[in-house]
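One chain comes next, on its own, written out as structure tokens in the form predicted on its own.
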Amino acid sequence: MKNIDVDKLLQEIFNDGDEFDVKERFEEKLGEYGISKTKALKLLNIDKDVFDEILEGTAKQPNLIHVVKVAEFLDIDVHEFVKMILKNQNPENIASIDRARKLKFLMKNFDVKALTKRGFFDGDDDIDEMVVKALTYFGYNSIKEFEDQLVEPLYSRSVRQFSDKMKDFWVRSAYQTFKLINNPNPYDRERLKDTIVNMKPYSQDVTNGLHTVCKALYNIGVTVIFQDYLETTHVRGATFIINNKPCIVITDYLKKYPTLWFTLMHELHHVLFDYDTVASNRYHLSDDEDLFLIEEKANGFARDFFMPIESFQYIKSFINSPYVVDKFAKEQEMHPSLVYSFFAWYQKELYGKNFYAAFKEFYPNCKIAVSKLNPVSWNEDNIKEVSEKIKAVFEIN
């Protein structure tokens, strides 16, 4: 009875398959062995009523030893016999097994408590309603479809799921959104380099700048979406390679407008210089870990693009003069909040001084910047509708 795959077993009893008549097989064996039913049950040391309950599927909790003994007598693989017993169970028992399978699906794939707090699940939802919500959101009709078409492509033996289920949820949502958007434009690396060179001035337009840049990136095969930050994930952004095209997702981690632009530039560095590494792992998260030692180069690229150290050395003496900072930002063709943000970073890095709480009055609301991108807010009924809205934004002329 070793190596019984319980997952497979539970799936099989709900799938159509060859029906097997256990009673008929038992009668065949009695004839083959030349003994009566009474004699057989005496030799097996099984009570007649208990035996009948097992074969008829009315036993609420079949004794495992009895099940093994009957399977041996019938010369049937124990796995197959257990499957037959389960198929013969009454509707009440089948429902309880199905409920256990659904509960396992939820516990394995979702942080139910955190997602309920976030509003994804309703606090009054029962198990069936939560499973329907999860499958509908990702666009699947069954648990098997979810596992075969979403979990399996993302997590191979070499790429394991995260211990943080919220991070898994965040990754799966982004992956599914990119698949559904299915950007039709070919990826052009040379045009991406030209686009990056011209990006910085758009940071000055809080309302339209990010949207304009993301639309330009979409037209050269780079899809950018925005997902609301999920608690505990500590993810600023991520780069996926799907259908040989780069896809970027950014969040409002830290809730700062400059961080949106920094993260976008950071991820674009991964697209330009870490494409093969990302492609071999399907995606790369910009979070607290740096498993491939590529984060610092991406950070340096984004930092130098907006404000190299020479610019910091110039502006640090005037940082308390909004007029000078604003004038400097215009000369550098970027929003003043980026000057304050990078000033705080250099102060911490070079002198150990913490200015992260300073100059907040110069930071615009980051929600304004991403509003035209149709952000994924986790309140949507399904990703398909979200994807269609995002795609429409990028493709409207």
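Fair warning: this is a prediction, and the values are worked out from it, not measured in the lab. Numbering follows the first chain given and starts at 1. Note that the rigid core is defined as the largest set of C-alphas that superpose within 1.5 Å between two forms. Compared with the form predicted together with the partner chain:
- Lys372 shows a C-alpha shift below 2 Å between the two forms [criterion: core-superposed Cα displacement of 2 Å].
- Relative to the superposed rigid core, the position of the CA of Ser36 differs between the two forms by 2 Å or more.
- Taking the rigid core as fixed, one finds a CA shift for Ile65 of 2 Å or more between the two forms.
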Second form
Amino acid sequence: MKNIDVDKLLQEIFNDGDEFDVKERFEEKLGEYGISKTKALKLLNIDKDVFDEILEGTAKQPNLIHVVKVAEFLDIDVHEFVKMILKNQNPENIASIDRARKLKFLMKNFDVKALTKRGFFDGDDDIDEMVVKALTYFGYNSIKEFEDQLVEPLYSRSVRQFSDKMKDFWVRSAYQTFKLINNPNPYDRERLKDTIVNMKPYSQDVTNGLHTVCKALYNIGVTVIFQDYLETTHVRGATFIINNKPCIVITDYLKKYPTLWFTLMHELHHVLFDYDTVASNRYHLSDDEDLFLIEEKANGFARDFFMPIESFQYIKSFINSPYVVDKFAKEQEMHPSLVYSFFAWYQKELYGKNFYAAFKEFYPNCKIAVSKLNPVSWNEDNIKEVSEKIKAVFEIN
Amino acid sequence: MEENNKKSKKEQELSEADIERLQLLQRAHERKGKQLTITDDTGALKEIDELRQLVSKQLESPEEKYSIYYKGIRKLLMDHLPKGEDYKQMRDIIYDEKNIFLNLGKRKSDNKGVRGSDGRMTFQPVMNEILDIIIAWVGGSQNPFELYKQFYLLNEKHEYPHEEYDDSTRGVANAMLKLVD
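Switching forms now, from the form predicted on its own to the form predicted together with the partner chain, please provide the structure.
What follows is the entire complex, opening with the chain shown before.
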């Protein structure tokens, strides 16, 4: 028996058309085989009342075995027969099938529990409300549209790289946001290089620095958006190539100010040096996995950009003197928290020492740094609204 | 043969990307001395001369001076000079030399133990000069005798006198100078 597509089935139920009369068909078959109804039912081992209910479509819970047996007897496709039975079902039963379909849609595409915890879904929402919320968020009118339009451009060329629903949601959401922002500026690699070499001093300005840099990047065709970290995704950032333009997402994974700058530089390295790889896969996630073996180069570049190992060797003697670290950071034109952050990294890498929780007092609040950039917080009603807000931030008036 | 060519071409491509990477890093590490902003019309990053902004900045800032003295000079010396009663005499000798420099040559021995001047109220560039020496020392040998000698030579350079001590202290001070050679 072929798989039953509930979506299609539901559509067919409401479509009038190639209907046929089951009772008539039954009579035909009795004639063909030359047996009586009683004899036939005895052979099929089905009670007469049950049989009539199935044929009339009034059976509340038709027995599957009976349905298959009758379909066989009538020599019609089971799928067709199920359709006939469903046509006669009461609206309540139809609605419950519809609900099953919606449930499948939600379960297949969304981690409902995690997204409810995040505030995306309301804990009191019923299935219908959740579906409306999900479709509205992505800007689609029907489940079908969601599945058709969103899957194709993202996953057609490459095999999907993960089976994680939260990551999937994350990727879809980012992709849709970039499509709606639709950065009109042409991308120019040389201008991107010029901007990159001038970026470091901006890390010193916690309130406006990232904003200024992202605005400049937008103007040379590179769109950068910020999103609150989505639980369990482990994604720090990602690079998409959409309409031949680089698009970058930064999350506040780890909630550390220096990590934002590090991730931005990491992703920009992908744009400069892994453009073709990213373009052929549509997007690249910087998470715990390194599928194309390009992460180390990007990390190395971002590290050398802010704090090469020579700087670490120098500053390690002074790390407990905030004044000297501050002075050094000023000389290097970067925020002191980057010095502490890389110090901790080098200590772990070179000597296996864990400074992860140290120097926390020198890390500025991440929220302040990204607040001007309208970070996506997953509580918005729809992506269109989000995109318009972000776009407004970048456009120069 | 063709295979070899391909390989060398690939190597060349790789190194080109590496060279580009290095050039970017080099440019990024050049001190700008300038701040950037975005022009309103074209959206490009524009340089504003940092010096222009410095003009309005006061040369002496109480907050900055507090930081240089307490968080810089004093904290580094306290953290890196030997601790405890056994080393107190040595520390005092080093602090005396530092204080003479900060007070532009005024010493306690000139006025019966009263200097009549306060190193914490000295000029900011003066503080910076000695702080640079301390920072280099912490990053280097961290040998207290070495630091004493550096302070001593600094005062010599500025033709400032040195503190006058009783015989036993003078003996320690001289030994510190000699031992470092």
